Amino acid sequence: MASEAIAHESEHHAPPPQVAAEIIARELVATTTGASGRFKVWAWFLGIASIAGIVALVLKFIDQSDDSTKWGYVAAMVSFLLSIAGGAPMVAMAPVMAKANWVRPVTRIASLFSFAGVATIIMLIPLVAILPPLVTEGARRRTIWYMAPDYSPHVWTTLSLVLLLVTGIALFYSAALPDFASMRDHATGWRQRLGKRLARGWVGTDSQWRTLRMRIGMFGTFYFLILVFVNFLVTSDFGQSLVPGWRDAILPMYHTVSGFQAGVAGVVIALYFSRKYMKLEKYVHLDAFWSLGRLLFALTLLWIYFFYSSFIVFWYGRSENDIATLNLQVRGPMMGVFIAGMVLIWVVPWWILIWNKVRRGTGAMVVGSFIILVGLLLDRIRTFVPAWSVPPDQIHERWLKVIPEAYWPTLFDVLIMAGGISMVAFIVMMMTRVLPVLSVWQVQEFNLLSKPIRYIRGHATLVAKPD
C-alpha cells in the first residue's frame, strides 16, 4: 500500500483529528434535522421566489407567446441553469474516478445539484413551445437537423434534458446507498423510513461495494456524454440556428467547459455555507477548498482558451457572416454585456485566484465563486439574448444584414432569472433535508485512508492508496 504526504504551511492549516465511524454517522445524519431559523428564512424566501419566477413564465407565454424576440433572456436562463446544475454534479464524478481523496467530502453536495435540473426543464417547456419550426413555408432553415422532421429540435433537446436529470439522479443514488442505510441505522421517523426502503438490504458486503463502485462508474460516463451532447444541443437549437450565417463549431465546447467552470463556481459557494452553518469544519477541511481553487483556477484559463479560440475564426475570417456574427455577438448593442461579462468570468477571477493564500482559504474563495456566475449569467445573455432578438422572417437569408436594437429586460424577465436561479438553491437546500450534506461513508472512508502527521516543522495528511 502506497501513501502520499500532504504538507500545510501553518497551524491554520493543521488537519483536524480522525473522528470514529460511528460518531460521523449519527453526526451527519443528525444534521437533516433541526434547521436553524436563518435556515427557514431562506427557505422561505427562495421558495417564493421560484413560484413568482414561474407565475411569470407562465404569463409571459399567455402575453407574448406569438413574439420570439421577447424570449432571449429566458433562452439565457435555461443554459445558465444547464451550467450550473450540469456541471456540478462533474465534481462528484471526474475527481473520484481520479482517486482524489480530497474530494470525498465534496461529492455528496455536488450531486445534489442534479435534482436542480427540474428548474432547467421548467423553464425549457415555453421556449420549446415557442421555437420555429424546421420548415416554414417550404423554407428549411438552417440547423444541424438536415432532412429531419420538422419538430426534431423540440423533441430531442427536451428528451436529452430529462434523460440528463434521470442520469444525474441515479448517480446520486448510486453513490447514496450507504447513507440510506445510515439513516435506517441513526435516523428517526420518515427517515428512517425512507433510508430503510431506499437502502434496499445495503449491509457492506464485498460484492455490494463492487457494484457501487461500478454504478458509479458507469452513471458518471453516461452523465458526461449526455452533457456534452445537451449542451451541443441547447447552442445549436437555441443559439445558432436562429442567427442566419452564424456557424461555430467551437460554441457547443465553449459552453460547456464555462459550464464546468459554474458548477464548480456553485459547488463552492455550497460547500461554503454548509460547512460554516452547519458546523462542519471537523469534516470538510481546508483542503477541500485548496483544491477547488486549483480546478477552478484551470477552467478560468480554459474559459479564455476556448473563446479565443472561436473569437480568432470570425476575426480573420472576414466574410459577410463573420463580420454580421461579431457585430451581433461582440460589437453590436450587447458590446457592453460582453465586456462586463469577460471581465467577471475570467479578468476578475483570474488575478483573484492567482494567489495561492486565496485558493487555501475561504472567504475569498466565495467572492470569487459569486463573481464568476455573475459574469457567466452576463455572458449567456450575450450570446442567446441578440441570438433570440432576430425576427423570424431573416432566418432564412444567408446572412444577417441587420443587426437587431438590443432588447432589455422586462419586470417578466426579471423575475423569471431571480425565479430560476432561487429555484436551483432551494432545491439544494430542500435535499439536504432528506439525505446528509455530506457522504457518511466517503468521509469514514477519508478517515480510513488518511492521518494528521507531523511534517519537519509544520503539519500534514498522509494518505493511503489502497489501489
The other form holds:
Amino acid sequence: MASEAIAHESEHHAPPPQVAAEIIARELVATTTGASGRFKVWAWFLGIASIAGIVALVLKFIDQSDDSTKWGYVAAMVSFLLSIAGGAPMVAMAPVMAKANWVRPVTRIASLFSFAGVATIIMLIPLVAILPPLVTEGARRRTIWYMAPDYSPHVWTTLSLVLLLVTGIALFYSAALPDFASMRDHATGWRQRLGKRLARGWVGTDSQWRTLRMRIGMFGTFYFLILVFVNFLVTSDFGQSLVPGWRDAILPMYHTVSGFQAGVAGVVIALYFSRKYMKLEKYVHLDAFWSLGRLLFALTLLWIYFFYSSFIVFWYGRSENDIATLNLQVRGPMMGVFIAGMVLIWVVPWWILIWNKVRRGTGAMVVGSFIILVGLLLDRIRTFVPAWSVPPDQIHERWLKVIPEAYWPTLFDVLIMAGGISMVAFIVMMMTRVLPVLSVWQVQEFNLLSKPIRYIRGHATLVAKPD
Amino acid sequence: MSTQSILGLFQQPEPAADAMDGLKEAGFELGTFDVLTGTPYPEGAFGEYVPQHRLFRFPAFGAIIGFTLSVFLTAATQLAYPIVTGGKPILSIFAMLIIMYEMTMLAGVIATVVGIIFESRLPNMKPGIYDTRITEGWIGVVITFDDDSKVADAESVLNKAGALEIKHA
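Return the form predicted in complex with the partner chain of this protein as a structure block, the form predicted alone having already been given.
Time for the whole complex; same chain goes first.
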C-alpha cells in the first residue's frame, strides 16, 4: 500500500500552496528590479544583434532596393515575426474568455509579445517600398485588390499591421492598469513615477473592475479579428500576388494557425525562462505548462491538417499553374527546406508532445517549442523566398513557366534574420524591467478563486468560476 | 458644503461585505459608498451597487461610422475612376469588402479606446481617499457624503463590521 501511495504521489502533483496577496504584490513588483548578470549579458547581446539587423536592413535597402528578387528572406522574416508576435497575445485572450484559471499567471507574458510587433513593422518598411504597384508595364497584376488604386496593398497592409500593434498594446494596457497601480504603491524611483502616470488614478472600484473585464474582452475580440485579417493581407500581398498562377485559398488560414502554434511556442519558452531565472515557481505552476502543452499539441496536429488541405488541391488539380506552384513551393529548389521545416514543425514536436510525461514536465516542452520555431522559420522561408525570387517581368504570365533557382541568404540576410529574432526577445526582456512579468492582480485572482483540497485519497484544486 | 469621504479598511472580505450591508440598512444611498479591492472579486460578492454602463455602444457606433466612411470611400473612388475590370460592375461588393472590413475595425478600435476613457472614469484626476494596502489584498469600503452629520453613522457601521482602520479625507 505504501508503495502504491508513493507511485500515486509521483504521478499526480499536489496543488501548489496559496500565497498571501501582499507577498504576491511585493515579490512580483520586485522582479522588475535587480536584473541578474546573466540577464544583462543577454540583453546587451540581443540589443547589439537587433541594431546590427537594422543596420543590415538599411544597407541592403541602399544596395539592393532595385532588385525585388533579393528580398525573400526579409519577407520570410516579416511573416515569421508576425506569427510569433501576433500569435502569442492570443494566449492572453482565448483561454481568458473561456474562464480558464491556469492561464491567469500566463497572460502578462503573452501580451508582452504585442510590443514585438514593432520589429515586424521595422522589417516591413523596406518591403513596402519594394513591392510593385498594382499596375506594372501597363497591365494590372492579379491580386486581391480587384479595382483598387495602385498602391492599395502598400497602404492597407501597413495600416493593418499598425492597427494590430495598437490593438495589441491596448489589450496589454487594459489588463495592466491595476498593476501600474501596484507599481505606484510598491515600487520606487522611475518605476513608481511611471506607475503613477499610467495607473491613471486606478483605485480598484467595482466600476473600474467591471470595465476592465469588458475592455479585455472587447480588445481581445478586435485583436483576433485584426490578426486573421493581417495574415490574409500579408500572405496575399507579399506572397501569392508575386507568383503568376499561385491561387491558394487555404494559405491565409494555414499561415494564421501556424502563427498560433508559433505564438504558443514563444510563450512556453518565455514562461520557462522567466519561471526558472526569476524564481517564480510558486506562481507559475506546472498546471500552466500542462495546459499549454495540450494547446501546442493540438496546434501541431492542425498544422498538418491545413498543409494537407492546401497541398491536395494542387496535387489533384494538376493544371499547369497547380504543377508550377508545387514545383516552386514544395518539389523545386526549396524541397530540402520544405522537408526540414515539416520535420521540425510537425513530425518532431508531434513525437515529443504525444507523451504525457513530456507534457507534464517543462524541459522537453521548451525543447519542443524551440524546434517548432526553427521549423516555422524554415516553413516561412520555403513559402516567401521562392515567391520573391520570381522575376518581376514574369508577373503577368498565366502561370510560372520557369522555376527560379534557389536564392541562398547573404550575410546581410543572415544579420537581418538574426536581428529580427533578437529584437523580439530583446523587447520582451526589456518590458519585464518595466512591469512585472506576471500580472500581480491576476496571480492574486488565481489564488482568490482556487483552493487546494484533499479529494478522497488524492489532491485537487477547487476552482470558483463566477459568471 | 464640502464633500467628505471616509475609508474603512478590512483584511477579510466577509466583514467588508457586512459593512456594505450595514451601510444599506443605515439608509445610505446607493452610489454614495463603494468597495475598493486590488483583486477583481466576483460581481456582487460584496452586495455592491452595480452601475449601468454604455461601453458596448462605443465600438458599435465606431464600427458603424467606419463602415459608412469605407462605403463612401470605396464607392466614391470607383465612381470617380470608372474602369470596368473583368466584366464586373463598377461597384463590386467583393472588391470593396477588404477596405470596408479594415476601416470598420479601425474605427471600432478607436471608438473603444475613447469609450474606455469615458466609462472607466479614467484618468481619475481626484482618486479621493485611498490606501496602498489595497493592492496588497486589503479591502476598502469608501463612503462619500455632503452631510457632515452622517460621518458618525458611517463610522459606527464600519466599526461594527470590524474595520481595522478608518481614514478620513
